[in-house]
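Only one chain comes next, encoded as structure tokens, the form predicted alone.
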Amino acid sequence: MRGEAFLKSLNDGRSVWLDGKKVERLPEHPAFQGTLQTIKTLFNMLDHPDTQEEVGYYVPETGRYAHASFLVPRSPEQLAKRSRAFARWSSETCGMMSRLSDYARSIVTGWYAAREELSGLDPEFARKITAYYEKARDRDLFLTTAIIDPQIDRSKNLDDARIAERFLHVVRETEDGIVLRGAKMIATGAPYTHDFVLFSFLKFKDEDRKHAHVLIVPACSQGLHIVCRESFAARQELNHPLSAKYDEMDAVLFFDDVLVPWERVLLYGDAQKVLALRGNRTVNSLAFHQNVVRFVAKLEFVAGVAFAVAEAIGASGFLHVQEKLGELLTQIDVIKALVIASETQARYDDAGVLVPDLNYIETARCIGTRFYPRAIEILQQVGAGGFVQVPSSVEDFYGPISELMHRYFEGATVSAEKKVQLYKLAWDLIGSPLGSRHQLYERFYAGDPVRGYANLYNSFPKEKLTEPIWSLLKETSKGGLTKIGQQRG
């Protein structure tokens, strides 16, 4: 099966460092296994009788399905396939996972679906895309990106030469391809993808051509070396059901002078030309589709850990407690009307691809950064203290002092070991290094918070909503000039 198949293609020589050590064999390293593990159910989903329908469509040319990121939606009922696919492997995971492939296919899908429009910017881009968005299709290329340049000096752009030579460049151009020094983040899903989708969020310069490009990278590339943060993953699944499972791995890549074929170069050297293809709306609004509806996801697992937090100690009848708790239910309903609304609203594009309405998944994406610390505050406020007297393992029910952990563990509607194992579930979301890595990811993974909220209002046809103003002040000043000029007289 293909989830077999997939954990086999990463012993390919790749370059993944940890805690100082190059890793080896990486589907059996204990950071990564319960992750890999994960992936792999959720590849062979596509196999499966039952799920593949679901999760999947049929292609034809290869008589094998294929996930439903890389389906053009040219239908409603299309649209909505890709929707329940993301829903799907969203709720396999908790939403927990965000960077499963299906966001970076859908890049990929994006740029093939607009890839007539899109070949005004380079006469191969057409072809190129769709050599490899078939093969990423047919091969179930796990795919991940990197778009943020490393943090040296925010005050510096790339005028200053230490900035230009750390930032992601060509430093020369070959008969093959172009060979690439610097460095890019954060790559979530790094050590265990096949190919990285890079390009840079840099408003670039017509004088910044070695820094304006979008490449596709294969993770094996030699001179590419992949640096993991601290693994976050756990042996024990009773003590840390989640990050046992879940625990995607954020990585630095260092390019060490690495050669990309030409073939993998899909836009280089001109700085507007990159500025146009990352822009591009259609591209845009099929992979942020997939950030909003696995965000559903997790908004509602975190409110079933509070419901079950707040039954299982008897405080889900206080009214603030339900307050909050319908708090959390407001949350889940808006994040998903928008994406309703994205979808009813969708427009058929130029090329005949069916678009999810963007300026809802903009607005939901945004208010999604102060969603989830909200939701993590609110199950902080509901279990309180008791997250912090909770037994060191599941174990110790079954010590010396058995009989006490169950006495005195006991909750109001669950057995003491059904409340501890509860609570260790909570505190993987809320104080586990892996909950405050999600905290963190939620804010940011959209980019700036701040600067989302103001591109809404920069972008907003603003005059829809001041004209009328105007025009009742306009009415009013005439009446009341009229008013007044006959007191007068």
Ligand SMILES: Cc1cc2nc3c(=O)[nH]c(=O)nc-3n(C[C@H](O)[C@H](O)[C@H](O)COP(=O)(O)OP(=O)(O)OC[C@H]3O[C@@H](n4cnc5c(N)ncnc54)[C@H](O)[C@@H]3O)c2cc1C
The other form holds:
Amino acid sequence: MRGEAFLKSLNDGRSVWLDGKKVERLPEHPAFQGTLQTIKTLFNMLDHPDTQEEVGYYVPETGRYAHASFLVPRSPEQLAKRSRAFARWSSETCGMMSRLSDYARSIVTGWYAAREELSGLDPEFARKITAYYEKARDRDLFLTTAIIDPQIDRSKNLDDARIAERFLHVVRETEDGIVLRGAKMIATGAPYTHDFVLFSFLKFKDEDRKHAHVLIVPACSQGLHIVCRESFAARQELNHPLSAKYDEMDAVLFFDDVLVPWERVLLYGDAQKVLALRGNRTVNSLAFHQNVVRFVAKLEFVAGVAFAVAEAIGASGFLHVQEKLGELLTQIDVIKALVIASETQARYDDAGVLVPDLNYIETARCIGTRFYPRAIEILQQVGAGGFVQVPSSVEDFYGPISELMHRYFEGATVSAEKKVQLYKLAWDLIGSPLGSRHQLYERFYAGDPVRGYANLYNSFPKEKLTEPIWSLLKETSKGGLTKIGQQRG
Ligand SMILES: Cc1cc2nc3c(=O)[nH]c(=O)nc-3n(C[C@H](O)[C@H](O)[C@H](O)COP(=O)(O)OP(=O)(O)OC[C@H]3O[C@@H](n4cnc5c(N)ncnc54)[C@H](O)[C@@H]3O)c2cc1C
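Okay, that was the form predicted alone. Show me the form predicted in complex with the ligand next.
First the chain shown before, then all remaining chains and molecules of the complex.
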């Protein structure tokens, strides 16, 4: 089974740091065990006859199933297959695990799908990405991205030596490859990824050639340190049902003279070419499509918890509670509608790839940054103080105060035990470290939302909306408005 193979493959000498220590035997470490068991189960879905068709597709060349994120969609059915696979993995994890590698895999799939177009940037690109894509697909490689440069002083750029030296850059070129030094933040899933997909989010200048690169770097590379944030993984699933299984770890990456073989250097040394690759519509549409499908599952989960809480305490009949629960439904429908629009308005690119509409996807990613904090706010308003009116452990139900526990924690429609369980689940969403991390994630995973919204405006063909206004005003200056007014009157 490929889930077991995945866990085994992680004992490869990688340098993962947590709580001041290097992590040994990562799959068994308490900070990762629960999450890795979840990933193992998801990977095994590809081997199971009942689920492999839903999350994967058959690859005739290898005679086995690969995850649908590797499928290049060339028909509406294939695009729908990708969508269904993203939705299935997301709903299996209540939308709480966003970087199950299907996003980063979709970037690689996009590069492969657009390889002919992108080989204009580098004649070796098509060959290198084909070889890597096939390897990643056939060996079920887990991938993640690290795109953002470290947050040191955002008012400065590479003209400042302190910044230039710390942002990831090439210190040496050798016959075998390039040698990298510097850092990257943040890479979710970093401790248990096979490879990192690396490039920068910044618009570099031509002279910044040492910082301009697009790379795929193995996590076990010599000199690469994966520095984890505090673990939010909980051991007791009954008390922390989400933290016990879905804490996907975020980490910073330190590159202490890491050699990256030329075969893994997709682009290097040309800021304009890196920018062109980053802006490729086929790649971005296929990858960001996953983000939005995944988000539907998370909104449905939050709404489900909020509905259950309202019912459990007899609050679902209050008008203002109904209004708020209705708002959660509008959130789900808005994002769902944008997913449907992106898929039904998909267009074939020159290589025959069916590319979802990026505008609808970007709208969903922007609006999602506001939807999620609001969804959590609604959940807080519905459950109110009840979230802290829970015992520290469900163990109290089995101890000397058991009878009192059953009496005083009782709900309107559910037993005391069920109600406490439900509130613990809700607390993991709104109040636990994992819950807080998710609010930060939804605000920022797609980049700075301020610049995200601004980009929507900046890239919009504004004349479409302004032309009718200028025409109307032209009419007005000829007395057109008075005419319109008379007609209406
Ligand atoms: C939980 C979590 C997981 C993540 N996982 C990943 C991952 O797996 N891979 C990955 O690549 N990234 C990941 N990210 C990083 C994410 O992409 C960034 O957080 C996001 O792009 C914002 O960048 P920043 O955090 O560096 O904020 P900054 O850019 O440092 O912004 C800080 C503040 O300064 C303002 N600001 C900064 N610069 C400007 C400017 N030029 N113009 C206007 N305002 C500015 C911002 O609006 C903001 O208010 C993750 C983030 C989070 C929170």
